[in-house]
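Below you'll find only one chain, the form predicted in complex with the partner chain, shown as structure tokens.
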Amino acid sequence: MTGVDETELAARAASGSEEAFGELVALHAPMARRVAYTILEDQEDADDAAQEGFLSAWQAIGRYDPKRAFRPWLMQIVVNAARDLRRRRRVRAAEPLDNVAAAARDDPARDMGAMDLGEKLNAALATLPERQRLAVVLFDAEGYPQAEIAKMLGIPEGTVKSDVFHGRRALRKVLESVKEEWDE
């Protein structure tokens, strides 16, 4: 977080003020993007539910209980369109995934040797099930504490402790694997 005072550009936003809420746009892009990108797995689709996110946002601001942090309820917004996205995508006939995800998907044993670090944890994070991804996305690489992503998710804090547990295994893996080539 910058110097800026995210809880003041929220209620300038709520009054109206499309810049204060263009500059909470500014702040938040690179996380909901990450997070829509984490439930679609496609860059495009990532960026339509994230901008979906924030043009809900910006309609619901008048809504936001400036006592709350405003990340985490921008967040729920963003996951919540991208599911929605997803959703509609499924409807839709089958379209090819980005095409790393889509090769993890059908041959998850393929060669792992020519990705570069990037390429293999988006390999494994395609291999889990969504809530999964969210969890540690949203843990490790996000620092939500686990009580806000239940929250966010609307599943039991002891759901995220254990969906976090089975996330980090597989991502793990893969980190070993980089290290031990790295090693070599």
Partner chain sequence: MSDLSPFDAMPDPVLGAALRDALTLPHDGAFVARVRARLGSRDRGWDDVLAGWFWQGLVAASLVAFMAGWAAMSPGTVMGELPESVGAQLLDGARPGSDLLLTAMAGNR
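Alternate state requested, the form predicted on its own (shown: the form predicted in complex with the partner chain):
Only a single chain is listed, so you will not see partners or other molecules.
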């Protein structure tokens, strides 16, 4: 965010400046979509959740504390919006377990041979519990410090460290098949 004072933009937005809030949205929209996608694993749903998060942030901008970093505050709102959307979609999409295909209950990494590396990584990430997946993506892919991730997710920093460690370990295990393919 070089050259942009988020605190000043947020203060202007809190005073009613739609233009300032629009600048904040433009700065953070790509990351908001990636964070939402990490939870929802669907691009359209991620876009919807990011939009809902921005709308909620606009409605709550008066409660933003300018003494704190803006980005973690906003991303926590986006995470909550994505979780809420997932919860609503699950309720609508629920089906009895006896109708679920047996393949859906198998190891998600079983068909990795036909996928490209990005798809394999996404499939491996999908095997992680949500909090570990978020911690790994935010730390390794987005470059957030663990303290900021803790604020975004509302968990202790030590829990973030643990989630990153265990998530990476699980990813290595799932992705071993990819390395074996390349070695052949």
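Between two forms, the rigid core is the largest collection of C-alphas that superpose within 1.5 Å. Residue numbers count along the first chain shown, from 1. No experiment lies behind these values; they were computed from the predicted model shown.
- Taking 2 Å as the criterion, residue 150 counts as shifted between the two forms: its C-alpha moves by at least this amount when the rigid core is aligned.
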